[in-house]
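Next up is one chain by itself, shown in structure tokens, the form predicted alone.
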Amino acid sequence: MAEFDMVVRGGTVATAGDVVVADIGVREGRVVAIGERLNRGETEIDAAGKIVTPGGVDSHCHIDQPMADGSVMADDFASGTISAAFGGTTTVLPFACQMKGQSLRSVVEDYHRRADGKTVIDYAFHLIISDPTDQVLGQELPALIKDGYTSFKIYMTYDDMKLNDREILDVLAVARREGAMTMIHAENTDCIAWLTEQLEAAGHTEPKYHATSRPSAVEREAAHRAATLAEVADTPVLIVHVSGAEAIDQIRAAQARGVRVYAETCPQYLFLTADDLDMEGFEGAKCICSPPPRDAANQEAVWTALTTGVFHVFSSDHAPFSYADDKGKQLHGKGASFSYVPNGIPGLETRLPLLFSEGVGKGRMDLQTFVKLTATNSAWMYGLYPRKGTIAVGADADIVIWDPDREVTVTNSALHHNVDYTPYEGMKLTGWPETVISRGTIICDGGELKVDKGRGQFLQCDQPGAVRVG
């Protein structure tokens, strides 16, 4: 009788901490030995010559999100999860995202029965909070909490999002009382509104125009104020889809002075920049995002402060508009203005390819380091962690096979998301998931998806480790 149930033997094994060549023994889905020469299992997976890490963690992807504007994500949870899963990534938190005048909780129901027989991965929800009531703040929040949603995002921007100062201050009160972690979009609403006019007023209406309303200025002033904010309420708060160096030197500057300010960005800001929104056409609307794209000087900042520990997370922003829909980027149709354009661009799929290839395989930053920002800080910052992010024995057997060599050229035909563009089309890459076990269960190999939809679960999420440090 075999000892274990898989085991995956002879791989490069990377986590947070060490890298090193060993045998990882899965039994009941989770990891239960480590070691040289283990004992045989009934499923026996050949990993020598491949890199071995955990499942990624995307922390911030947006899945069949109800949306205000009446526009419409082309991804369900079946097509957003399976795409996550043939990327790499085996955990996702999406937002359960609560419109002005809806209950807290009716939002959550809503969420679950989107979700409910659909993913092939496992997740959970952070919440989204655009209507703090005192029966929100005083009731709802505290209780959601309780139920282990403990980890909400907040928007200084938006109309149909935006919290003021002071109720961003009454909502990181709740966060600091009750042990939850508070994500922040940070960019001055007015000054882009004012901006937005500005341009409109001039007809400049382009897809381009939109990074020209949202300058480096506005993040850089809304991540000071969120910096502040968090330091006056004593309490820690991650800042998201950071661009540039403008933000990032503020965030920099308030973690040197002991405020508990963590960071994150994501593949456009590495990869794209404001030339790409201004294709031909109405084609820039497909890399419509806030905040935008910079230049090649601030991509540089952020591959700088990856590799520096300003960041802590790399995540997706998963937006999934197609662009030839009047759904979706062409909600107003082709001629609109760039500020009726639905923001967000795909990139479930490509995440972690696309680090593991311009990072690790160019020698940008070590395993250990991608570990971390794509797996392991994503599960510790969200009350996750041990369970998730790493390979440890005790944790969900949550395990990426790559194969380091392998040359792929990104084509939005390969891939699995419901999105009708990737803007990292024709890329070449270096390095791929082979095999992607979650839980103990081969769900992609070579190529195939090797589970049915429904088998994933929902996640509690204990308190957030940013919070039990603080």
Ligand code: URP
Contents of the next structure:
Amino acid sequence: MAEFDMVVRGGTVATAGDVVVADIGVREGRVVAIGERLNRGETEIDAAGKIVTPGGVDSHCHIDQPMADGSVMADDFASGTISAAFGGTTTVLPFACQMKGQSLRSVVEDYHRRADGKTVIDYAFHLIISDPTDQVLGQELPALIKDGYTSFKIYMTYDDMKLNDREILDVLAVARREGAMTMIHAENTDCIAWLTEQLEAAGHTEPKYHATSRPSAVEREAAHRAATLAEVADTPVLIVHVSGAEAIDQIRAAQARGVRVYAETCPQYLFLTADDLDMEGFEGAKCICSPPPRDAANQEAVWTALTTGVFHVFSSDHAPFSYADDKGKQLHGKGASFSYVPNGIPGLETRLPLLFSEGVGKGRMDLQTFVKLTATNSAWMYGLYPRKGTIAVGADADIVIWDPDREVTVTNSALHHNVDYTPYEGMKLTGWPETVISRGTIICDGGELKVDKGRGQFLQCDQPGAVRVG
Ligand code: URP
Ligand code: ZN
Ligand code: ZN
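Next, report the structure of the form predicted in complex with this ligand; the form predicted alone has already been given.
All chains and molecules follow, beginning with the one already shown.
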């Protein structure tokens, strides 16, 4: 009888703390031993010469999210999680999004129906709170937090989502009392509306004007305000999808004052610029997301903030709208103003390979930082650590074996999402996930999916690590 169900043997195993050559023994879906010359496993995987990391935790993605404007996301929980898995992600935290007037509980039930029987990897839900009524804040939200939905996103912009500062403080008070993490989309909504009106009145409606309508100052002001509200409410916040230097400066300054402001950035702020919105015809719509990508100097600021501890998580913000789709980017046709184009870009599958190749491979960050930003911190931040986000005795055996030398040219036809484009088309990357293991089961290997839909498990989140004091 083999001692282990599986042994991943002789790989260079990276965690947030260490990089060691070791064997990993797996039993009943969990890591039970890490050491040298472990006894035989029922399944033996030779990882010599390979990099072994914890499965990625993508803590910001939108999957099968109903939209108020009638647009339809291209990915459901099958294509979304399959795509994530091929890119080395073994846990996703998409959003269960409340529209105004909806009860939070019914929203959560709806998203469970959407995910049930479809996922190939494990998942938890963040909530989105757009209607903080007394009933929602007094009863539904506290009850849901107790049930394992311990984080929620709120918006400072988007007409159907935005909360004013008073409402944000009310939400933060619940987060503080109940021990939850609040994620904030930080952009100044009135500035955006005013600038959009000016641009459209002047006939400036092409996709590139999306970036003009949401300049860095709009994000800087909102990041400052988010930090101030966190300070006043005395509870941590996490500012999502931060795009560049001006917001980073605000976050760094707040952190230096001792305010618990955590921050996230995404691949689009490292690898795209506003010029990508200025493509032939309507093509720039493919890169419309909010905040918009900036410029090369801002990309550099984001790289620096990733490696100096300003950012804690690196997520995809996967928001899948196909380009040639009258429910996607062309919801209002190719002549539509930028302000009517569904926001967001796809990225579940490319998130880890992009950072591995351009971050680790190009010497911008070490492997430990890569693991921290893409798995460990996300799990810790949202109450899934140490079950997820690390390779340690007792953790779920969510493991990625990377071929660090494999050269891949990114092309949409080779990706597994249901979106008809990737903004990273043609990028040449070095390193790609070869074998992906979820709870001790090989789910992707050599480009093939090895499991059926529906094996993914829903995860109830504990109190977020960042919320616990001491
Ligand atoms: O443009 C974006 N980021 N779309 C997704 C929704 C959001 O605000 O995260
Ligand atoms: Zn957002
Ligand atoms: Zn998002």
